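Below, in structure tokens: the form predicted alone, a single chain.
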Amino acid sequence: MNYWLLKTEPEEFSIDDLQNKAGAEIWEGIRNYQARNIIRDQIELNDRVLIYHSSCKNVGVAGVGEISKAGYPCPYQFEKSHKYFDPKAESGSPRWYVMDVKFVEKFSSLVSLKQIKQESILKDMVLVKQGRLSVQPVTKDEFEKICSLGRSD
């Protein structure tokens, strides 16, 4: 097993929107080749995902999914009324991929990146180092210690 690190804007997607979806959800919208490139060839069913909301007032880890279907071509590339249509997108040589997330847990509190920058174990994380990503390798280590502080009460 893998493990993940996905931000999300909470106005847009939140774990809270994650949490109410009867089954998985499409994590679309990724328009980043690095990001791309780890959903289309690294991430694996199964594989967990801790939920980071960035781009708001609180922002952190604020519970954890689970990949529901590994990485497949975006459908949304294709669908010219679609926001994330790309003209450049071929059916043959798709350019974007998305997955889908189930929600596993919310956490009691949100874990900041203040917190996070804080604890000598998180200080290698990619969010510490290349916080811009959107889509992140997070270590077994990294997952478990922020999945506790977000468990403590």
The other form holds:
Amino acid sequence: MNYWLLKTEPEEFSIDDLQNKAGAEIWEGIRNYQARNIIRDQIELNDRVLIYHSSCKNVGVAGVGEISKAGYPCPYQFEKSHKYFDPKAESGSPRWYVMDVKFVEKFSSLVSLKQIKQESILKDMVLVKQGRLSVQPVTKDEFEKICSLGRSD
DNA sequence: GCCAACGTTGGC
DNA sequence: GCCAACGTTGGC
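Moving from the form predicted alone, what structure would you give for the form predicted in complex with the DNA?
The complete assembly is shown below, putting the previous chain first.
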């Protein structure tokens, strides 16, 4: 099993929105090739994901989700009236991919970016080293450390 | 293929 | 709102 971190702006879609969803959520709108390649080539069913709240008052990891459907072509890139329509996408070779995510756990306390930067075991996270990547790999140790921080207090 | 100009992300 | 750190676009 692999571990990942997914960024989301909580004003758009938060861990609470994921929790309140009856089924799985389509993780849409990733328009970055590095992130696209990860979704298309690496993310597998049942992988675990950290849900990270960005661009908000309290930035940090809010909880955990699970991949309920591995990467598949984003259906919206071909729908002309859709917000995520891409005129350069061709059906033979899709440009963009999505995945389905379902809720697993909301942390009792948010693991803030500040906290993450203070932990020596977490200081090499992609989150810290490369700010702008909305889908990124996390090691098992990093994943477990963040979970234990989130479950404490 | 280079690189300048522009656009976006995201913490603060 | 500012600005650094990217990523993308397009002329040459």
